[in-house]
Amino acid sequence: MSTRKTTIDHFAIDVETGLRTTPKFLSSKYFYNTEGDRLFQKIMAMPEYYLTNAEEEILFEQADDIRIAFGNQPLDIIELGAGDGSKTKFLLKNLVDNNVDVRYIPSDISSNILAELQSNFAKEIPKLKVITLAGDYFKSLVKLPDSANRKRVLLFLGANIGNLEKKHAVEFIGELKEFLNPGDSMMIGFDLKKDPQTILDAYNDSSGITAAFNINLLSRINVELDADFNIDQFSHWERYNPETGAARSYLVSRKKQKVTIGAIEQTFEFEAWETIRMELSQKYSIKDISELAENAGYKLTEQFIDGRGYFVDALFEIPT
């Protein structure tokens, strides 16, 4: 079986047990297709998505802190749901330039994206090795090379955690601990809880990227599945509760309506304003974070957070 046969055979899957749970939901990792990466890319570009200037800051201009805190040893960088790669090559520079002995190992599930990232990287930082892999987090993983004498620095950007329930992220970084050793390190990015409607904004930007990149999920599953969503009847919908700190995105259908997928000769039925939800955007206090170290089994041991508190890349140690 080819590698897209199988992959197109995951996605009707989770599309038919999505679309068959109540309530209805779709997994935010089908957003990045070409379209869905292109959207993304200028997501990250809007004045009101904060995320990405806050984190580059941090990469940037805390650079020697954070190497410094990795140890003076050579590294396997490895970086999940890598994207371009725009955000991490301010560190990975400032590492290749201060002569440390560095692989950078990006995985994501969109080969095109890791393409890119690949033939920029050749000609920003053509002193850095390279090795990318494509696919979920954990079949990437296990494709691994041999880091004997290399101390492996797993990262988890771009506050993705925050996709997960607060139970299932504990799940999450507990079961990546199979690829690190003691000693081992990962540094994964929190969007900071902050004013509600920062956050909304940033979610639900006036220009409609974010609600165009949520329902190109619904044009994918036409394409690529034979489906006949009408995306014009469905509707982008935003909320944030400053209580628990779960901003979650849904797609709203606008009018009772059936929708067939031919892939897997099927049909769903829509009630009048009956949700799909998207994605989910945890945010965190710093009390969060160390609570969430502790029980995954890991030392909290750095956090590195941008000027204005709306972001941190804490660094979790496996104890030895």
Ligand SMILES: C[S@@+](CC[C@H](N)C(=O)[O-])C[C@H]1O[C@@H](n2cnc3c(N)ncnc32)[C@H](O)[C@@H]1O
Second form
Amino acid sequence: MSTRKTTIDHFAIDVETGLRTTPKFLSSKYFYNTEGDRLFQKIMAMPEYYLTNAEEEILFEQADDIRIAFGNQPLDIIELGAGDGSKTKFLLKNLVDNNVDVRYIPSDISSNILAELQSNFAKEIPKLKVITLAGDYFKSLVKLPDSANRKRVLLFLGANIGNLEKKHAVEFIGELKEFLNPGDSMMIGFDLKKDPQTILDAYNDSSGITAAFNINLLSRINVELDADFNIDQFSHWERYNPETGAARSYLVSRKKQKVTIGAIEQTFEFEAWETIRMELSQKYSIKDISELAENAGYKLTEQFIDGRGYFVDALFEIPT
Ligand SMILES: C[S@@+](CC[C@H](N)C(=O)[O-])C[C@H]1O[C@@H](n2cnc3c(N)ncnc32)[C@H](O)[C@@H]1O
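Structure of the form predicted together with the named molecule, given the form predicted alone:
And the full complex, kicking off with our chain again.
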């Protein structure tokens, strides 16, 4: 079976499972087709989406400290869900300019964004060796090149970890240890708990880009799975719960309606105002982060925080 066919099968199975569950859900990992990648780049550029500036400031202004924390040795920097790498490049430039022997191995479920990353990096950091791995997180990791005599540093930036429920984050980070040796490390970007209004605004922009990003997944199902979602009959809704730290996006059916997905020959019914859960963006406190490190079997060694205290890139090490 071709890889494309297998990908479509997984997509169809996940969509069917999500729409047969109560309440309905769709996995946010399917947001990132070519249009989704383009919309996410627009989100990163929005003034309300403070996450980009905050993490970029850390990776640019604290690059020397991060390089020193990584240690003076040959490095394999492996990034999970790298996207366009537009923030990571500041750290990688610092490593290359300081003559660190570094290979950069970005992975992403979107082969489109990896191709863009590769072409930009070839122009902007031509001395950097880049090896791209397309696919879901763990499917990419099994294809990693051998890291003999090199320290592995996994990067999981951009608050991607927030897409996992907190208990799944512990399991996920724990399972990553399979790809790391004692002394290797992982740097994780966490969005910190802050003024609830600041958080809500980041996911509920007045220009409607985040709404379009969510709705785009219905359009993708229409095109790739031969479905008939009427996208005008679904609205985006965002909610932030400061008690749990969970920001969640929903699509809400504006009327009672039926949707047929041709590729799986199935029809799904929506009640008026029924929701589809789309994306979780979990916020963390510093205490939550040390508990996560401990529960997943890591040592929290450094925390690089931006000037406003909005975001942290935390270094987790595998104890030697
Ligand atoms: C929120 S964006 C962040 C991108 C980048 N880390 C940054 O900080 O700019 C999430 C990225 O993770 C990728 N992604 C989401 N789920 C994934 C999965 N299950 N496996 C691999 N990549 C995934 C998406 O394609 C997207 O590029």
